[in-house]
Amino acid sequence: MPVSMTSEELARRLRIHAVEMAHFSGESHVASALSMCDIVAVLYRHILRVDPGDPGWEGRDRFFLSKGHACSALYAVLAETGFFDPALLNGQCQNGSPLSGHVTRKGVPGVEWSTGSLGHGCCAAAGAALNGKLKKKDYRVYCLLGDGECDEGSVWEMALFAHQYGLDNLCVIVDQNGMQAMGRTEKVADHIDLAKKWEAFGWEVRQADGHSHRALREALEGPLAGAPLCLIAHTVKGKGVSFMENNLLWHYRDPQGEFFENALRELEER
């Protein structure tokens, strides 16, 4: 990735990749990927201590994508930041491609954990954070969850575990776009006040506009309070493509024909 590229430009490129990947593969979850592009752009451009030339470097920060169905955004940011050739992206889900429809670690440099079953990735992230504590390593662990994923009981078992073991090297980011597979989160299983829930489990909680790169950086770079950190990022599902924004149809639909052409036109004009 060119040093001069801003995180905003990186996020725009990630959205283009996500739309193209969904188009060529016929895969779904493009709107879920679009809502998190700003978050991963900020992480990989400004926050994470990683080395694309040495993905297994012991001192690296770890990033886990727990909402593994939104993998196109993660694959795209890894390609754009030099972990592998971007030419692989549009072969996702095709025969011979290492890029599956949910995040897979095998054959994909930079991926820490294969995810897809919601609520599992955050548990693996907590394990990685505990490992760092036990081995007295200074790396940090970041994990991106969906707000619908917070319906899973395993998320709250992890939250208890992280507090119990003082995992102040762990940061969970909740992509709170207000929607999940079958409807709005408030209608499926209302969280009422997600911030208060995480606080009740002993976490430090911060909130930010999930599409403001400045706000995300300030929240992620701020001083730590000796507890695991939960950043609730307020986002828009389908962000960047007007007809996908807050439209539940695009949780599963793939862009073809005029939908594909119009989506690319909007993203390229930004």
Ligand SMILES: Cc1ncc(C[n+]2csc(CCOP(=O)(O)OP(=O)(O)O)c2C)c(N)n1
The other form holds:
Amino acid sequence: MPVSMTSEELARRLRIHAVEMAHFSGESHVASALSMCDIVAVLYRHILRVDPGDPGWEGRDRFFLSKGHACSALYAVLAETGFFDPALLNGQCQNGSPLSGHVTRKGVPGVEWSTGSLGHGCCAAAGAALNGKLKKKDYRVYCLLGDGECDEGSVWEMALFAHQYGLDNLCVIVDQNGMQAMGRTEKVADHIDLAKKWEAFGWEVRQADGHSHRALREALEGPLAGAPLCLIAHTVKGKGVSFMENNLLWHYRDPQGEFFENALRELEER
Amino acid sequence: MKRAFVSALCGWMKEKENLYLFTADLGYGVMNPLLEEHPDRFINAGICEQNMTSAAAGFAAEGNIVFTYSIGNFPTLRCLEQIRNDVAYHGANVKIVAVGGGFAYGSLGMSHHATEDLAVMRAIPGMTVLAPADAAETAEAVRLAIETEGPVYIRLGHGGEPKVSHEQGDIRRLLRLKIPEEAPRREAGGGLPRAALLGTGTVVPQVERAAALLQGRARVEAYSVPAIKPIDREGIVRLGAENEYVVTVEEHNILGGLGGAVAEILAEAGAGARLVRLGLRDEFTQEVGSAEYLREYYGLDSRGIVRRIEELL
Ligand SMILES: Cc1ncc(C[n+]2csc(CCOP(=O)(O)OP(=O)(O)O)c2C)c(N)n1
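Mind pulling up the form predicted in complex with the ligand next to the form predicted alone we just looked at?
Shown next: the complete complex, the earlier chain at its head.
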């Protein structure tokens, strides 16, 4: 990635990758990936202290993708920022590829944690943050959760734990696109007011437009809050491809034929 | 198979007013027939497998029959203690259904490969464990689950499984597969080693084909074993006495599933046959790819099975 590339341009490229990866693999969760492209672009361009030349560097900031089904966006940002060869991307899910349909760290440089069962990654992230606290390390730990994923009880067990141990080096970002696997979140398991819930667990809560890079940076670059931080990112599932936006079908469907061409055209014209 | 499951369940809902389905936010599309015919029997608990399972147990204790539904390991391992304490210990009438057992979600990765579920569920006291191979076996599994008082686990494939060749029969028994090539008669086959191949679930078509490929080199019988627990003990003891080799094949760890169950029976019966267990050798699937690719990689496709048996003979 040229140093001059803006995070906006990076995000646009991630979206193109995500659409192409779903097209070639015949698997999907493409809308889930499009929802988070801006978030990971900002993280990897401006926030995370990582070294693609030394992915396991002890002092690195850790990023845990808890909503592991949306991993095409993570694989793409790792490839675009130099962790591995982007030529691997379009082989995702295919026979013999290292890149599975839920994120794996086996054989994939830069991936912090293998996930796919919701409500695990965030708890492992809290463990990494606890180590940072106890050993007085200055790395920070970031974790991306789905809002549907917040149905899982383990998320709230983690929320108690992180508050109890004062994990102010931990930042959870909730990709709040309002949709999950069978419908809109409020129709399945209404969270009512997610911000209030995290606050009630003793977390510092910030909110931002999850597609505004400036807003995301402002929220993430602020000083440590003295408490674990929850950033609620207001997003649109399928963002960037008009016919995928807020359309649950694209949680499942892989773009082929006209859909593929139209999706790419929209993203290339942006 | 998941469509066969939903259609069988819809049929039963017409007869049984106390029959419900709980899902943990899965079943998009597949559940449409149920949502149309019986919307009031469908409960989406959200992405909350633990609560879904305990709530199903409490609801069942009030006189209902509940099917809990999700994919891979989510309805089993994710909520294992809820299954043990709330469902099984209370003898609750809960039927746990996992779509995508074994390698069905091959390309989706480790989290989605259910390859220890049979062993884990088999270890739960009172749990019936079923792994049908095709749509017909699935419909029978649903019937058996409804007719069985207490907990049942049903491991399904994903969809598009070919039909297997046995006549419809009681799925609690070993079901003998019709091997396409006429098996050599006793006289003609005299002197050939005898082997029985047992498969469960989505791997059964591979077993069927392997048995056909082996005709002439061995006297091979092949069986589908949809009921892992209780398993057809008598049938297995008989095969152990009549054969030199008993071979089990499963998309599962060789520990504790079909191979484990057969090993326990043959050892206790002191049966003469040598047992060979084919499956994952106590490992995670590290590979990414389709179910066919994974079966081939781990030697569970028909050719892999034949290769292994030829080594023995
Ligand atoms: C424990 C568990 N249960 C169920 C699933 C199946 N599943 C995959 S994605 C998904 C919906 C996730 O919704 P959300 O967290 O809001 O993420 P989004 O895709 O909307 O960004 C579900 C239920 C899973 N992966 N893990």
